[in-house]
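Single chain ahead, by itself, as structure tokens, in the form predicted on its own.
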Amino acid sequence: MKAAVLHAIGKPPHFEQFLDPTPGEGEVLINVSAAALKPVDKQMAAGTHYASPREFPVVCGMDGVGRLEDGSRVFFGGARRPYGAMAEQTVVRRVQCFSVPEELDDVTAAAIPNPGVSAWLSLKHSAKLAAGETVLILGATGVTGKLAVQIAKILGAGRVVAAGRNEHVMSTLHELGADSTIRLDKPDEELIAAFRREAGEKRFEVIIDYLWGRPTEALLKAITGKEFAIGESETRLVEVGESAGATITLPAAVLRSTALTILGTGGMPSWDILSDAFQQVMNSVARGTLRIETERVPLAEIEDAWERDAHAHRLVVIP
């Protein structure tokens, strides 16, 4: 069969002949359909993310959609290795299949879960998002960051804030849900400014955070109090990514003058949990109340692929 195939850590796929997959007890070929190019999946390859592969060749793709034997369609995840989704066929466990709505087409299909599945834990999991609450996404214009502005809203918040740098993408956010935007690339003050006009009285309830670095740090100087308070509501700043940098400076007097808690997105959920959001997610999309832009690139095209920049869209993969 043909593949995506890498061959060392830190290079891009090839386009190549790989071994045809054979399923053991408890797993189902799949012939894929299509497979989403992500941000996880290039830290895979390039040895960044901490289940990047040690030993090669190896197929790229965590996930993708495709049909069994019997000709029913899914959307799987995790392939056995040295197989991947990037490939006309692929081996999985079969609980690791999920049904896929008639509605969507496979491009769609296998684009909207990685991230949609991912917001949508992030602010009803890892937050717990109230209705009527006010939600300030950081890094609004990613791919993953605009379904969040959409999900905010699903989920009954009262105001979303999208917060971005894109300037394109950004004016397409109100389409989208966002209540107000606020645009990252100003000075420092002009952005510390901006967030604390956005609070206003009430406060970022809840904050999903795809940046970390500069923009946290402007954030967290603009919502220190400067008085004590009593019964001011609580702010969760769910930390999900770190495109602006990894580490930032914390001063013990935003901890100490807010009602702030920080919390990550590391361990997993449990399988209902998961399930659910993977359903809550893929049901949206087929009625039409979550989009996600994609783009069609043939498998054999896979290297120039790998290196394009495509931020605010996903490529999907085409064997």
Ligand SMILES: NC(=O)c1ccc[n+]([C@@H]2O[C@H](COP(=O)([O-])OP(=O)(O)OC[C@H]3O[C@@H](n4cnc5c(N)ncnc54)[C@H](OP(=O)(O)O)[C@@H]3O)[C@@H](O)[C@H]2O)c1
The other form holds:
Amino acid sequence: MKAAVLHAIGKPPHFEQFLDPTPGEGEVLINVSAAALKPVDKQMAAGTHYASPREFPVVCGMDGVGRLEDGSRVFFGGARRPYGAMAEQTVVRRVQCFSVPEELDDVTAAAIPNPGVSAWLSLKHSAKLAAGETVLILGATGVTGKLAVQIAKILGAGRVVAAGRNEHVMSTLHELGADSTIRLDKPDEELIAAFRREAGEKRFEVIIDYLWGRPTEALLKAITGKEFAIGESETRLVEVGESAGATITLPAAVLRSTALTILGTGGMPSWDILSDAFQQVMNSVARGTLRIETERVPLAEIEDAWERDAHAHRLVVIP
Ligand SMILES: NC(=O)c1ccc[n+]([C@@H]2O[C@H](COP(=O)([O-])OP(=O)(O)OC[C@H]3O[C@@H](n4cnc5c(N)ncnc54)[C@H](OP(=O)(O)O)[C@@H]3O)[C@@H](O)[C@H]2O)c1
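What would you give as the form predicted together with this ligand, now that the form predicted on its own is on the page?
Zooming out: every chain and molecule, the one shown earlier first.
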């Protein structure tokens, strides 16, 4: 079969022939129709992800959409290495396949689950967003951030503030439900003032962070208290991505002066929570209340696609 094959960390994959997969016990063979090219796929190949491959050659791609041998169409994740989603065929455990609503085309169905389910779980399961709360999406111009803006509204957020640096994409975020926006490409003092202004008296109750690095440091300075305060409302910050930096300096004062909780997104939620999030996201897309922009890329062009910066839309590889 043809596949996007990685031979070493730090290099793009090549389009080439790879051994056909054979399913083992509890596994199914999938004829792949579409696989999204996501930041995590690039982090894996670059060696910057904690689960990056250590043995080569290996096929790239974490998840995708395809047909089982009985013809049913599924979204799948977690192919058994050395197989991956960016190939004509792959193997996964049967329990890692979810059926896809008929109304959704293969490209949308492949693109939406990773960022959409992640945003849904971050807001609902990790942050426990309650109706009416004020939400800040830090890194709202990326594919996942744009979905998080929409999902925050679907889940009943009172006010959604969207922060990002890409001017063109920022101008589209109001249409997706953002009540106000913060441009991040400004000097630190101005940025801190903008965060304070948008947080207002009520503060941000939920922050979903796709950036980390400098923008998060400015945000933490903005929410650090200046005096003793009793009965302050709680801020739940959920760390999801690191598009702006892998580390931050965390001043002790922010944790002592505010009711701030920093949450991670590692570990799997229960199967019920995961499949509920998947269904809700897929149904929202099918109903047209959740939108994602995509672009099809032939598998044969994977090497070029790998190096491209796809602003605010997701490239989807078609074998
Ligand atoms: N753990 C999970 O389940 C999960 C799921 C989805 C995503 N993530 C992570 O979340 C992050 C974002 O994912 P994504 O799908 O939204 O990625 P994406 O579509 O590639 O978007 C990345 C965004 O980050 C912005 N950005 C990059 N550097 C920046 C900086 N220094 N300051 C401000 N903005 C900056 C880019 O803006 P420009 O257009 O200006 O370059 C772009 O809008 C990644 O780290 C990804 O791995 C994690």
